[in-house]
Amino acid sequence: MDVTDLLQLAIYGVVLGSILTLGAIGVSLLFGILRFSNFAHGDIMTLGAYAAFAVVSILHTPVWLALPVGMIAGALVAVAADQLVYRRLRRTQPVILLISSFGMALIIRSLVQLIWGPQDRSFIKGIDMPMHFGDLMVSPQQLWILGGTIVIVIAVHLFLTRTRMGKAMRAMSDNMDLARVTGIDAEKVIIWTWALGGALAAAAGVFLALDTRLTPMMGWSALLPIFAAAILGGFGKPYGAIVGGMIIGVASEMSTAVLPPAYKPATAFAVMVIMLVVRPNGLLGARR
């Protein structure tokens, strides 16, 4: 194997890694304040993708323009997931609330099977050509999955930064009891956190789609890359979910080099166990 063809999977590495950022962020906001990890989230990345296939479909309008559909739909479900189910199990054991997230995922896939089929679908029909830079090849797809991925990223940095909620999160990321004390409205915080993970989950799920195929599994064989990209960038940590994310997906893409493309979850399961070893808090975790 040459330069070319390492540089070409890094390529589609950097590509996969912006679909793993946006849903280990997501992860990553939730862990941050209900130290709880969301095994639905998987599931919501797919649900915001057949969303955004369905206003494909019926209105025939571009994928850009169906993905805030999508989003919006993952914040609904994710929204709705925690008010009738994870707000009752709130201080029950943890164990029990993770259980339950199991159960949501399950039920979530068995609605996208009801409503769509079990059948694999795509959003792009016919064969897209794509874009040559000399020995390398980007399709069109992958340029709006890197494209839209740096604006929602920037988009969601504003947000935690600029707005009032944003601080409120991070407020009660840091510290829920001060935050508590100093008048912030706890639940309407979780609440926003719920809709922006199932947003950016959506997200994610769109953009792995427009990449692959829609599949009703395909969230849920997302979902161990993405807890890896959390914990690698030190989980409760929207930008270390960034950095994480990169790693994980530039490491899978190019193992392909020297092993089986089956074995890239594998590979992503492999960084995150050495990062449990070497780093436990990951690498923008506080040590210690």
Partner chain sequence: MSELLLDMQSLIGGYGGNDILKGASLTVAHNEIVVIVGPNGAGKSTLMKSAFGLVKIRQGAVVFQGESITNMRPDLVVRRGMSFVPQEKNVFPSLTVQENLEMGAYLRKDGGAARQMERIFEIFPRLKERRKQAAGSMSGGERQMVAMGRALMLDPKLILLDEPTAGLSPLFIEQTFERIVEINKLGIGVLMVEQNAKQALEIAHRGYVLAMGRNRFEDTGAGLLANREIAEMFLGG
The other form holds:
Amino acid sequence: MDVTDLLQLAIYGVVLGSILTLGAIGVSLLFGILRFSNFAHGDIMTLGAYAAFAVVSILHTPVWLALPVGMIAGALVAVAADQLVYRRLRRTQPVILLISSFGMALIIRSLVQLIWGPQDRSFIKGIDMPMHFGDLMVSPQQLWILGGTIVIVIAVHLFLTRTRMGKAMRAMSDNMDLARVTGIDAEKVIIWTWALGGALAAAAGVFLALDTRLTPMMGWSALLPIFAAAILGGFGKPYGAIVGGMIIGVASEMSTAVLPPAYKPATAFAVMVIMLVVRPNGLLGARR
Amino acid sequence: MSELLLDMQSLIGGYGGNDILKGASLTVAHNEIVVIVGPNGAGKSTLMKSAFGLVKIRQGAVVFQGESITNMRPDLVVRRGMSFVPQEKNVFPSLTVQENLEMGAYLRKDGGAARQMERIFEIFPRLKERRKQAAGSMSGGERQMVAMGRALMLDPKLILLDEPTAGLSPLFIEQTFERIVEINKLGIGVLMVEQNAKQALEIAHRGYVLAMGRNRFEDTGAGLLANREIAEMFLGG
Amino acid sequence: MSIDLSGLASYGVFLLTLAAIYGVVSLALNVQWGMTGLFNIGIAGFYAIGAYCAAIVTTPPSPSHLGGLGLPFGVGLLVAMAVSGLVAFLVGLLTLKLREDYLAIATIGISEIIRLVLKNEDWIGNGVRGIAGIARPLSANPLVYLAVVLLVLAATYLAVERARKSPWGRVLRALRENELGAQAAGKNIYRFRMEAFVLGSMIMGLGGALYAHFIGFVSPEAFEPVFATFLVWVMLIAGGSGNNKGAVLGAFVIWLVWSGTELLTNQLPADYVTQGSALRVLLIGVLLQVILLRRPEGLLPEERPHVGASPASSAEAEDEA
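Form predicted alone already given; the form predicted together with the partner chain follows:
Once more the chain from above appears, this time first in line as the rest of the complex follows.
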């Protein structure tokens, strides 16, 4: 294990971090507004990835063209879950929503399995030659993931700071009661938040599938590191999620230098637990 | 059509089946500044919030500009030209000053938001200087300006202020009351609950003294200030 | 015909035994969630700990895994409970002071790590090959074992019901309903929640041990971890969280529904049989949502002392549009 190997792992870490970031931004936004952790988030990732896969396998389009379709599918499923179930449970304790979203996760996963079957799938047929930069290797997919994430994160930033709906989301996340007396249409903002969170999750799912493979369990397995990233960034703070995602991503990949790769989720968990004990409000969060 | 802007008659209600209002009544005419004073727990804030759909009214009626708004949802009340500035947590801390004001105009569809913001900046020049600053990083007095500015963005007919000077330094208290008078001169009715009863009554056209959820006294601001009994009981001598 | 009948009878015994084991776990969750409001979705982790402890303690010595110690059934149960309780204590130490979401996430994390460790550390439980040859106590006869499980279920029920009615249980309910009020009354919230969390997890471990002896084999994949957890949640919510009779009733009803869906999916054309389990999970997932929306209090609602309408719920009820 020399410096090159570590750098290589750091590159993989940034790629994984990109995927986690996209998932964690959605979790964080939803938490900020609805005050509950959406356990179905990972499975919306899975569904988005499979929807994009369907486009690629039926229409033979490139993956980047299928990505928006996957994102729309993710947004629709998230909004549908909210309108059919969560909306009616919002008046009860937030914990009931947790249970419901846990059930929703299994519903979505079994739907994916019913439609596409339990076997693994892949976006890429054959082996793509990685590109070499000195001793370091990067696959074209990894560059796509990184570039795609940067574009999407900038778009989300512009949405949150430049549009009326984006500002209303931040306002609701700041203070729900004040938003209501100000006349902000809470229901509409909630629907848009689900749509945004679902679309981002789907993008994360497509990127995860590009980096690895499609399996019905892929999203659920990513949920723990995504929550870890969101907690690290301070729940309810979408910008913190970027920092959290990168830290968890890099830490997970670097841990393979000393631990079997199977323990990557354990590393994410360990970082999260240390964080919870040391700074329960997140890295960037001093308030509340 | 009634001459009154707001007419609340014999209200009974409160939170969770617990009646705090026990028959209180109150009116605000166009262009009037009305102050509610009284001891702690008299139901002052509750009475004001009941105009805004934030308190469950079991009996009685709230009429705003000739239309019944009893138990109407806050976002619908806002649309009808009434704004509310809560006592605490009355700004969006992570939003900038300008974004806070924009949120105040969320319901506005006529494109007049920019013009209205300029008018608000005239009343509160400080906000124009700090328009890019996050509201959460401002002082209590400045936050109060942001909150009032936000409530004015829809160009309301009536603005409700819940203890606008609570926790402010004497200098800021003075300034806040001056601003309230300025706002009133724009043709906006003001209904407020105040702890600094003396100063508030000095700028008020009329005032109500509330006790135990009922009206106790009602007079012009000057009249209440001149009343010995009230001065001894509620205004701290 | 007689062969069919005995086949049916043994299937019945099989179903009842598993339902009773789930009943034990459902009671355990009721201690944590129903009585205390602790959100544990790592049930499978504690269940697995219990199952592996039972396997390691009671099987004869083997070079392929830790132990076995060849000790009696009862010792296995006690160790299963002790180790589950210890792990729960450590998890609780880190998370019980934090918000409820964090406990939920931490419990997923811990159950995932337990699964990873069992899968990758061959020396503990022989890795993915698992541990076989876990004997049933007294006799291999399934009827005898059913009696043993029912006995444990009854004992667990009595113990948990007694705890619920005790002053300790009343404090838990007070904490759940109105945390600040109970804190003002000078109760140490953290300690009570820790006790409930550890007790519940110990009973989950007990359930896992019973399962190991029933099936005779444990492996990391022997029971789908996420799904085992989910099924127990559906059982408790359907039966009526907060009510111990409801917890047991829910376990039997949902287990029968779950097994019934297997009969249904077996009728599917051969091409779809592999999809059967996904369809069954889908049905149970939808069932949970319907229960939450239509009858959130479950079949047997919690018995509450009469204090009138809770103020929090009526204040919230105003503006459903």
